[in-house]
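First comes one chain, alone, set out as structure tokens in the form predicted alone.
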Amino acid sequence: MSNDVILVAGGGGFIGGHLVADLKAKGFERIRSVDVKPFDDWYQVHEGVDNRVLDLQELENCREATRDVARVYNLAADMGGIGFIEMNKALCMLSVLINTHLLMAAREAGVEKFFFSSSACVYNADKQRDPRVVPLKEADAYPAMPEDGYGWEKLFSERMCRHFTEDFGIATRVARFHNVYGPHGTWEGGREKAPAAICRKVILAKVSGRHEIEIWGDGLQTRSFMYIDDCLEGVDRIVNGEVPEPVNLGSSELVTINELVDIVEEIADLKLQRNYKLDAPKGVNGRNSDNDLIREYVGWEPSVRLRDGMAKTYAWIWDEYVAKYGAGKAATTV
């Protein structure tokens, strides 16, 4: 397999950049990394990799990207944190073109295995109304009532993977990611997710001396957050295992957003006044990952403690913040 071409679609993104690094570390020699962003906007650009800027919403670009490829990792999507998802539903839906055209091109190219990164946003909203949520099992995606826009696109693309397997014999694998975080990701600008956003806000409070923080919602909404190393390990096990249906890939360590702020405050050695923006986007009230099925299929589940992963993430964002704004200056936005 080390001599076959591997395509990482969305390789300029947060998870994609880490995946390319992981594949290189495992000894894969022919990796093609594709993203729509110009190289200057890629989170990581790796030497010795066939890096290409292509818009994979276009079928011809997907044909170019999959030429001579044996395995596809599709991580490409137009997405961000809850604020971006709720304000850009049409853009999120258009990502269906990426998976549609990649699957079509993969079939033409004789691709052996196709991985699709789905999301916990596919789950029925009625099962996520209580912060004391029962962990979501894979079957809870139906009857369908996913996150509007982004969730519908992911659920539709899951079904497309299933039918390409049934009708055309492509071995597809689907993982439903639960809130992946870590270094080398978005931490400002509107697309960042809660862990990075809270790190940035705490850093801003520390640097500026204004010891307060704005929290979207009442802070009682619950989530689980998966560190990037666990994500990469899970993807590897799912792709190389016999996993014939979509499975959760997420930590089962449930916390409230208030508790996530507690963790970052402890890391920063700081206590802040909390101001709650109750009219801000906050997503579902509760979401957690049931890991019975992934344990059954691959004998493993994510295990990195949130406190440990957040310490590494905070340290990286601190360095990025200081490099951009200086240790004695405050960013103009929160």
Ligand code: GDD
Given for the second form:
Amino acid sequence: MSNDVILVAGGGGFIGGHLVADLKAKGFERIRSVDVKPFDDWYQVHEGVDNRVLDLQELENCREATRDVARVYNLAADMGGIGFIEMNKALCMLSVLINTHLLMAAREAGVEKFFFSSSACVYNADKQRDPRVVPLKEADAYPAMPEDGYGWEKLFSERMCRHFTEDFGIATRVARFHNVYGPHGTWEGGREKAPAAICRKVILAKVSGRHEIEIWGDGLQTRSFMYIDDCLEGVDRIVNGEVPEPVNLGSSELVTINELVDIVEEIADLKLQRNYKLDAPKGVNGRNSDNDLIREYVGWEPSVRLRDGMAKTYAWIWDEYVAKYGAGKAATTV
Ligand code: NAD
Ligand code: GDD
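Follow the form predicted alone with the form predicted together with the named molecule, if you could.
So here's everything in the complex, that chain up top.
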């Protein structure tokens, strides 16, 4: 058996699609990209890649996906922004089947390295009550009080990776992503995260001439947002480095949601009246990434400025919006 295939699970999704492009650009020739969605719904379908539609909650499909595979990148999960994860806790938890079955199949197939995409949602809620949050250190995940549903699944799957390493010798790497944004991701439909949602709402205001915007919460909650290029660089360094424990992969540029809206308004050259929807899904009050550990392990941390990454994201969503709805005033049905 010559195990030299690289598997990207969730390759039809936002980060998975970019990862396949990145691996191709790095010269890897045997890449398998697997997603449960039909090809028409993939954000990117790359040529020269073994693209397959498979439900990776099923063990048999994980066996098929990991055949001849040396390395697995697991980016597959049923997830979305806070609006989705607060309303779909059971669906989020069922992603545990994906990581569990992928690990089992990877072990059987003799996979050498296994990457799992965890989340900042594993962190203890008590550490995220103040918008002026102290950046989260990896140790802050315990004692465990993660985001209900989605966060518990991520924390459990992190530990599954740890024990597969300890008991079965499979090298695992775990990154805790902090809110990732960029082109070729979800920008409408309910799963979108704040950066894409705010872009879409500003574009709608611009196109319709109705210069107002609905913001979830009071706008004072804080987050850090990581541009996709930083995410890819970080994954590469973590996978190829000696990183024996879960590590933060996130920007440390903390902003309020109001400041995020300021940035998009500036990019769009527009000022909007802000309407705050206080009963909308809000998540934690504050979240930022402490990057001491990633600097220690790989000598690097994310650095793309939010303003720069948002300009590229806005431009891509603008094109998508106009292609789908047109740019005339009638195109206001979103
Ligand atoms: P995404 O939703 O764009 O991609 C996930 C992909 O997984 C989707 O295309 C989906 O169809 C696929 N998938 C779901 N169930 C599947 C199944 N049963 N079998 C096969 N494929 C299945 O999300 P993303 O933003 O690209 O996130 C990738 C990973 O990173 C996920 O594990 C996510 O939890 C994690 N993460 C993302 C962020 C972020 O801000 N984007 C933050 C923290 C963690
Ligand atoms: N989605 C969204 N849409 N959020 C909005 C909006 C809007 O129109 N307006 C304001 N917000 C606020 C939300 O209320 C929340 O307080 C903040 O923006 C960030 O929301 P999201 O980007 O949806 O999610 P999150 O940061 O709370 O959690 C996300 O990041 C985690 C990793 O850091 C989720 O995507 C998780 O799945 C992910 O693991």
